[in-house]
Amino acid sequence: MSESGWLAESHRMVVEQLRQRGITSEAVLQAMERLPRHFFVPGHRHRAYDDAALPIDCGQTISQPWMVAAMTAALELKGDEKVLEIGTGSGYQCAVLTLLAREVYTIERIAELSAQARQRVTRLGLGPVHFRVGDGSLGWPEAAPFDAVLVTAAAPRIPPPLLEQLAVGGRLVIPVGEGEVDHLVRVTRERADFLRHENLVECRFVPLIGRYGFPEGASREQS
C-alpha cells in the first residue's frame, strides 16, 4: 500500500467510523490517523482501515478502529503518564499509547505475538515501550504505579493486582463479563482508600487467559 494511499484511508477511517461515531478527542483521532494500521495486520492489509475486528496470528484478533479509540480515549491521557497495556497483540494499541503517554509497558502472553509486536513498534520509532511475555492478570507490580492501565481482554472480574497498581488519579480501562455480553468499564482511583466504577459501553471481547482471568483454553469471540 502506497503512503498515499494508507493515508488517505486513514483519513478516511477517523472521519467516518471515529467522529462521526461520537469520538471527541483530538489527541486521540490524530495518533489514529498518522499510524499505519495496515503494518500491524500484514495477512489482511486490504481490510486495515474497515470498522471491523480482524484475525492476526496465534488465534488472537486487532480490535475495531472505533473501539481502539473509544478505549483509549476513556484513558484521558494528557502526554505525561506511564501506561500499563494488558495484551500486547499486534502491538497497534501499543503504538497508538505511545503517541498519547509519556511510557508504555506492554505484556502479552504469547510469545510469538510479543516478538512482533516489538519488531513493529521498534521499525516505527515509536516508544519507550517495555515489553514482557507473562500472564497480564498478575500486572507489572515492579513497574507500579501506573496513572493507567488499559486491558484489551475481558476478565470475568476486574483482576486485584490492576487495581493495586493504579496510582491515585488514574484511570483503568476494561471489558468486563463472562456472558454473552461484557461491559468496558472504567475505574478511577480518586482517592488511596476509594475507587470510582462507571460502566461505558456495551461491547465482546476474547478472553483474559491468567489467574485472575479466565482459564487456559477459554474461547470467545470478539465483535
The other form holds:
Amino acid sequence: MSESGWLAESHRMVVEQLRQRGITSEAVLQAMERLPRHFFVPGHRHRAYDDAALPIDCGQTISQPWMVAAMTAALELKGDEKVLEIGTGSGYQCAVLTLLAREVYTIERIAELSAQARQRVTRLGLGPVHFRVGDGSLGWPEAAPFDAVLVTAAAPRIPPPLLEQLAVGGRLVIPVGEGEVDHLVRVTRERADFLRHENLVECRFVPLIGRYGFPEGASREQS
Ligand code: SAM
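Please give the corresponding structure for the form predicted together with S-adenosylmethionine, as opposed to the form predicted on its own shown earlier.
Next comes the full complex, and the chain you just saw is listed first.
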C-alpha cells in the first residue's frame, strides 16, 4: 500500500467511521489518522481501514476502529499517564496508546502475538512500551499503580487485581459480560476508597482467559 493510499484511507476512516459517529477527542482522532493500521494486519491489508474487526493470528482479532477509538477516548488521557493494556493482540491499540500517554505496559497471553506486536511497535519507533506474556487478569503488580487500565477482551466480571492496581484518579475501561452481549464499563477511582462505575456502550469481544477471566478453551462468536 502506497504512503498516499493508506493516508487517504486512514483519513476517510477517521472522518466517516469515527468523527461522524460521535468520537470527539481530537487527540484520539489524530493518533488514529497518523498510524498505519495496515501494518498491524499483514494478512488483511486491503481491509485494514474497514469498519470492522479483523482476524489476526492465533484465532484472535483486532478490534473495529470505532471501538478502539471509543475505548481510548473513555480513558481521557492527557499525555502524562502510565497505562496498562491487557490483550496486546496485533499491537495496534498499544500503538495508539503510545501517542497519547507517557508509558505503556501491555500483557498478552499468546507469546507469538506479543512478539509480533513488539516487532511492529519497535519498527514504527513508538514507545516506551513494556511487553509481558502472561495472564493479564492478574495485572502487573510490580509496575502498579496505573493511571489508566484498558482491557481489550471480555471478562465475566471485573478482575479485582486490576482495580487494586488503579491509581487514585485513574480509569479502568473493560468489556464485561457472560451472555450474548458485553457492556463496556468504565470504573474511575475517584478516591482511595470510592470507585465510580459507568456503563458506556454494548459491545462484543473475544474472551479474557485467565484466573479472573473465563476458563481456558472458552470461545465466543465475534469481537
Ligand atoms: N488490543 C488488540 C489489538 O489492538 O490488536 C486486540 C485484542 S484482541 C480483541 C484480545 C486479545 O486478548 C487477544 O490477543 C487474546 O489473546 C488476549 N487475551 C485474552 N485473555 C488474556 C489474558 N488473560 N491476558 C492477556 N491477554 C489475553
